[in-house]
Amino acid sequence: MRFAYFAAGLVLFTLGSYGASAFEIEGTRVYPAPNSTVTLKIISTADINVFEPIILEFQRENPTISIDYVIASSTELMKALHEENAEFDLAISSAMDLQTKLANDGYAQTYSSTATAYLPDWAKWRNQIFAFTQEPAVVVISDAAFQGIDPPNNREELISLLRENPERFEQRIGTYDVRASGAGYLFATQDSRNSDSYWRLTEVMGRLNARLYRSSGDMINDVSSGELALAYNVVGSYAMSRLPDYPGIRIILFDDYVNVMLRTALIPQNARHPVESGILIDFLAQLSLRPELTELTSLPPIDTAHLRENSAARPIRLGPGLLVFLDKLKKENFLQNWVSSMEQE
């Protein structure tokens, strides 16, 4: 391979509370409640620093519920629940397609409440998967790297820019390794549905030896440090949360289309505390009523009106359509085409 591979440090944990787990855990933190009567075990793809304000506010309103918060990639979360039947009370993921497969294959409990009833139809599925954020896939650029040239406004302009300035962007483009990242695979497959330009863009990035990542956070860090000139398909909420600390980076929302990911929660079939899980789902479903949490986390809540204001926004809809690219043959073909584009000589 001519491109470098970059990933967050992953640790294989074998913890008594999770059994002899083979799925990889990126981190864990326990939040004891002052009057604890139950511990809610959550497996999530959201970083602790992003999700912690939500946990603390939830516990302020529910002081008897302790939280055992485990971070894993979306593919490892899927492995934990679908392959290993690991016991968790709530699964939170940015990979909508994998969450849909969990529900479709019988790994999710049904739940409904007044709070979930108010969610729009496109933000829930079969009363088993519930969206609580709408997060765009964005491009993050380094201002220093773009001195003297205009940033692109859409994918066609990005393709032209990369072709015309190879010396500026050689080994300085970051994007997801779609083989290792569930969110990355979701964004890539949606890109391929929305525009033929995706495959041309992938070929250009391959010729420039794009650097591949498992997480948005690592891409943002490397844009900030100057190692990358730009990162493509970064989760926008993570980029927004870093702006105050990284003044040298900029977020670009393309005007041809913007994929909008819905971060979702589901109650696993083997959850021990489904009642308390439902209480947290209700809390998440009503994030729009807590603007202070939006400001602290940079997680935009479900908001149909806001989506209508941006004609380029393309919310990724929950439902069986997300299972298409999880079909074994289709996934193998997609990944083969992607690898061929990235590894071209």
Given for the second form:
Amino acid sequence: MRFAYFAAGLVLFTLGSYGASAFEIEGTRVYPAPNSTVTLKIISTADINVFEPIILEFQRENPTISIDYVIASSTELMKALHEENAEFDLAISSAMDLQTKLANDGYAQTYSSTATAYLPDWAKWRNQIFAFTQEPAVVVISDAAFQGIDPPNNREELISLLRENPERFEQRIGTYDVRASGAGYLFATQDSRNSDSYWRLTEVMGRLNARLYRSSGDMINDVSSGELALAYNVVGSYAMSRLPDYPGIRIILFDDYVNVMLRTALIPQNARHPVESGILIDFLAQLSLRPELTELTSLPPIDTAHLRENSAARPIRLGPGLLVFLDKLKKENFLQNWVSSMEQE
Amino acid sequence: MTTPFANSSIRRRLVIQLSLIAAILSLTFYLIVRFVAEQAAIDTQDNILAASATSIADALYSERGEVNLELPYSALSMLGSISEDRVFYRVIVDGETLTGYTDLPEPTPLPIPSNAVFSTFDYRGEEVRSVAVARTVSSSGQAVNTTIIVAQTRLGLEAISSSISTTAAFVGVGFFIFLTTLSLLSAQSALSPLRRMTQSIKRRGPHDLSPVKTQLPSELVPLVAALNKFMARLHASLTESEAFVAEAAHRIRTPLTIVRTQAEVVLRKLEKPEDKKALRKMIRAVDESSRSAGQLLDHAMVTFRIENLLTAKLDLGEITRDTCEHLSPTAGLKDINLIVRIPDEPLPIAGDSILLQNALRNILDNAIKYSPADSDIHVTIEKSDHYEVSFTDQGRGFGKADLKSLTKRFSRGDNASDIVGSGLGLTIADEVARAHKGRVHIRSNTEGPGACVSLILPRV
Ligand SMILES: Nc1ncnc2c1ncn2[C@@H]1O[C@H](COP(=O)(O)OP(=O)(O)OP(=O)(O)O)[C@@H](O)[C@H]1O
Ligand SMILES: [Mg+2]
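Structure of the form predicted together with its partner chain, given the form predicted on its own:
Shown next: the complete complex, the earlier chain at its head.
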């Protein structure tokens, strides 16, 4: 194992509920520090193997901070903090809307430092939510399925392509099940806001009996196995990290617009070690200075210049606008529309 | 009566008072700007809140007998566009919360349609500004009352008002510095006529009692008028006394002439030598008195003319020649030779010819008077950066007399007791020379016995 020294520490892997709490967790792992003085409790939506290099590098620089890493879905994370007042020192999530709601409703602490001051304005909100990755929603296609046809460059082209070749794409389109995935819901709602073509696209996919997924990883797997010809709204970082292992797939960034999701961190109101959380936030805010970590994690750090290279890239705006799609009625209506478009008979 | 600032300078008083006004103005300016700006910021927030609530109200609809809401994206995003404030909303239908933050308080009184109610209160640990609007939605033929409440924290507002306050404070301080500088300058310029007047009075000669004619602001006119009136009175009294002296001299001289004539007549008839001696003594005393009276008259006239000096363009050579001509009979009586050497060119000078003649006559008169019979008197004019009119005689000279004191009034040399004189001649010459910005130079003749007295005058 690459991180033999740390792996010698206590490693726990459990499934189920966390302690006496009601919210569900997907796993937990403890990273004891060699000279531990505090244990930072992190609740996160990121897979452990994605995030581990960051934790290890952070501990190498801060050898007194042990880390208790708890993985949960974004909905469960929200439940833990918003409803059950679970005690965590840091909450890391790709669900920007839920993070915004936590901050808006007073569940986040304010923090600022030189490192956070360097973050661009679109990468933080109220000095409570701090973005540390910018992850575009991409289309992944299988080279084999697109033999002889040009892959689409935008949503209009995708719609006509699907309409014109129903037999080729029947049951071979994959996308998020927005009812089950926070990231999927976020992308879908932003799509509905950005362009009128979204609902048409949903209808076309529904007619082709598109397959619905809970995670980007599963979609990429099925594209590479040839089961899917195309997966729509895949989190770019996952696709990137898989690219070397699966030679038959290709990533397409649409030229009409590309939603860019920001992975964000916040310090919960009841954090026990806000100072150490701040140190970790500074570390995350400066990920762009550590290309070796980007290499290991495939998490693209916040980088305005890099973002501007693609004029279609649109980082999803942090702020009260994100609360709209969390509105009870709005969400019900949206899901109803989505289901009726996606599941025609 | 004493006032607190009676002795302090007008300038300082002006500056202090103007600075005080400047400070009050700056402070008022600061407060007004702050108030207006804060009000504007509050109005801006209220307007956005109202727009947000209205757009939510517009998105209400009824479906299958139920009121439903399609919350517009812009309703909340517009609130996030100017600041990073927390946003809360609540939609109440028929007293039941349809969606939003159930614990967001309803305002009292409840708003009526077309009339938004604004209020400020604490919610979730922070002060919020909230708006409530009412809307009636018809649902299956029935009117349903709805209330939409939108609230926002005031972080952005505070940031705006504190930045405006800082700016206003800077501008206020700048304004104050500017006004104070201006007040300094204006105090300076307001007082400049006073300084000008002081200068023009200081520059005057000791005999100049003419009215002050400097251009003055109206505030100083009474002061200068009073000053001028005072000087006129002084002048009048001086003139009066000069006139009095002249009159007195005249009145003394006339009877003295009569006395002298009568005494001469009597002298011729007397035979006893002691009687004759006594009468001669008397005649001499009369001569002295008469000379004194004449010189006093001249001095009075000279003083008066100097006070009211009227200068004209004159030729110094001409004046000198006239004077010599005028006195040549007197010289002739003693067989004295007047040797006049004056350059044959115009010698322009600005002055009063009567005064200059008077001065030259007194100097030449001395030369003749104190010279023995049958001697020469040289009259020359030298021209360098000034004129020097010199009278050089071969008489008795000044002996041990103190040369400086000879120009004093009534001062006579010890060597002159045998000759009639009043001691005013050189005084007159000196005063005239000074009035023309020149001087009298008294020294001994360098070539042999005798005196050399010069009148030195500036060239134009
Ligand atoms: N050319 C001169 N030679 C010798 N002594 C002179 C000569 N001029 C002036 N003095 C001396 O200077 C004194 C002052 O002269 P000043 O002309 O003022 O008076 P004064 O001649 O005595 O009287 P007056 O007023 O009648 O002229 C004289 O008394 C005399 O002693
Ligand atoms: Mg004389």
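We call the rigid core whatever largest set of C-alpha positions still superposes within 1.5 Å between the two forms. Residue numbers count along the first chain shown, from 1. Since the structure is predicted, the reported quantities are computational estimates derived from the model, not experimental observations.
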Yes/no, Gly27 Cα shift of 2 Å or more between these two forms with rigid core fixed: yes
